[in-house]
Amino acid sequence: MSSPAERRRILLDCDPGHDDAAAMVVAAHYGELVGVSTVGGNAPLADVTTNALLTAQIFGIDVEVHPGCDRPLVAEPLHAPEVHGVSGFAGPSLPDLERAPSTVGAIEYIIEAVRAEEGLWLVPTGPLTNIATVIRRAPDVAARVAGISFMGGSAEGGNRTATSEFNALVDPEAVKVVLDCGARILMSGLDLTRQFTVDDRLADDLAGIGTTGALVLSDLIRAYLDKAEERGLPRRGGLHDPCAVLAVTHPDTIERTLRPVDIELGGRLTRGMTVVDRRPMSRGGERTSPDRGEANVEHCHTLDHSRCRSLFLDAVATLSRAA
């Protein structure tokens, strides 16, 4: 586990959704979570902010929360009902809320954030529109942080489509302008973030925790698996998002590979689609073939499952009882 001198400084954008909320949850433990900023994703903008405050509320994490795009940069809105509810947060029972947004929108937030103090993380685990729209109008931002840490794309097929991921697919615009930064970037994908994985046990073991957060995780989790088995799905998932925080916090849970990566833009069947380029690098580093790309993602590849579930429990379980 992380000594509190390893302790990472970050900033988490999100769009809850049952694992953006386990990721902040993480972020909040293991790390120094400076602030929490909110895009349109898995639900309209107003939504996952409702749902930010709330998990900040119900774990009693101390941070304001910003939001900021309700769309992409060029596509029109694309949310993801059938998988977290009209809302986000289909299943628990939820306290009223006591907590308001921030008046400082995530922009410009992120963008002060950041040239106040070199090397916080950014750690986008909804669509990448924010991140985007930070560089587009700071490039400064790139060569100030510490990296961006994203939840997105896949190196082996998506779910929303057949090629590509969720929050890939939502703004592919908005990935190109972060892969292309400069910054150092990791990429946890669907690839990786499948073998953290979710079930009824990890839902039954939330349960047991027995505190207000782990059942509220514990029934976005079954209202997720509930929803997978309405679609004829198994009642097994991915815990996506704590993944991107876990790559920052414990880099030992989870192995990667420097490697390009670029994603499509335009087609009818792969817009959205991460290419990773996996075919080896030589020796010394350079490019073994004439079309193939400089290195610019640390692709995240294979979790230590165990730990990671330990890892997370253990942030659900002492969060929640401080709360």
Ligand code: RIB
Contents of the next structure:
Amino acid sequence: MSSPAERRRILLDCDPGHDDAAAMVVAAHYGELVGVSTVGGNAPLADVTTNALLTAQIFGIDVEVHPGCDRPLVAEPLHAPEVHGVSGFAGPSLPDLERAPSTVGAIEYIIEAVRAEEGLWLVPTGPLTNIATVIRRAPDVAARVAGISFMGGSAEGGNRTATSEFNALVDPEAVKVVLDCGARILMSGLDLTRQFTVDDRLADDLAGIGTTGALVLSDLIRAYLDKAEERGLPRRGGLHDPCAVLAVTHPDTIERTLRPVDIELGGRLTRGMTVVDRRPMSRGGERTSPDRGEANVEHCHTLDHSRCRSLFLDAVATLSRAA
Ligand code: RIB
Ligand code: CA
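Alright, leaving the form predicted alone aside, put up the form predicted together with alpha-D-ribofuranose.
Let's see the whole complex now, leading with the same chain.
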């Protein structure tokens, strides 16, 4: 496990969903989870905020949860009940909620936290609406953070549409603000996160840990797989969100290459599509032709699956046993 000296200090911005909950556990165990904020995405803001509070409660994570934006910058709200259930947390029987959200909203909280402490990592695992709003309101944030490691987009096909990944599709304008902000950016898109297999074996291994938290995550994943099967899809997917955390806490587990990345805002078929330019760059990353954008993103493209899977299960087991 990372030593305290090198533990990255993380602000997690999320829309739980089971994989956001998994990301919170990994961030709390291997990093310093300074704060959590929530954004409308998998489910409406009130639901994802409840789910974030429940995750922290179940795993004994001492962190405030700051509700953020309940709708995208421009687009109409879009949720994923067919994937995660109407509440975003379909599956397990859950305990009564004993925690309340902070009265400090996400935007104000993130701006204040970043201005108070240089070198924080922003790790968004839902639509980027909160992060984009922070950047628009306080552009100085981009230079003060260690980086923004987000789960979203894809270099190889979408999930909500043929071309677009859900988080990016919900708020493409927000993705554009983040891509252009000048901060160090790590992108964990579907081409990476699909390598972190979520299937019945993972649900079984979680159930085998036997703690309340592990059983909740196991039941969340089982319900996710059941819903996939109900839609005629395989009982298999990617455990997306923990990848964006591991890219920060365990950079040696995820290979990345500096590449130009942009997002389509107008296409009838391609709105929300992230375009990762994987053509060879010059050694220094300079543009090799006028049509190329700046190399603005560390495109995370190759995952050490067995290592990441072990890190995840160890975090769940250790944190849930101590809860
Ligand atoms: O497309 C996958 C992403 O959308 C994940 O972050 C999942 O939680 C949903 O937010
Ligand atoms: Ca998410």
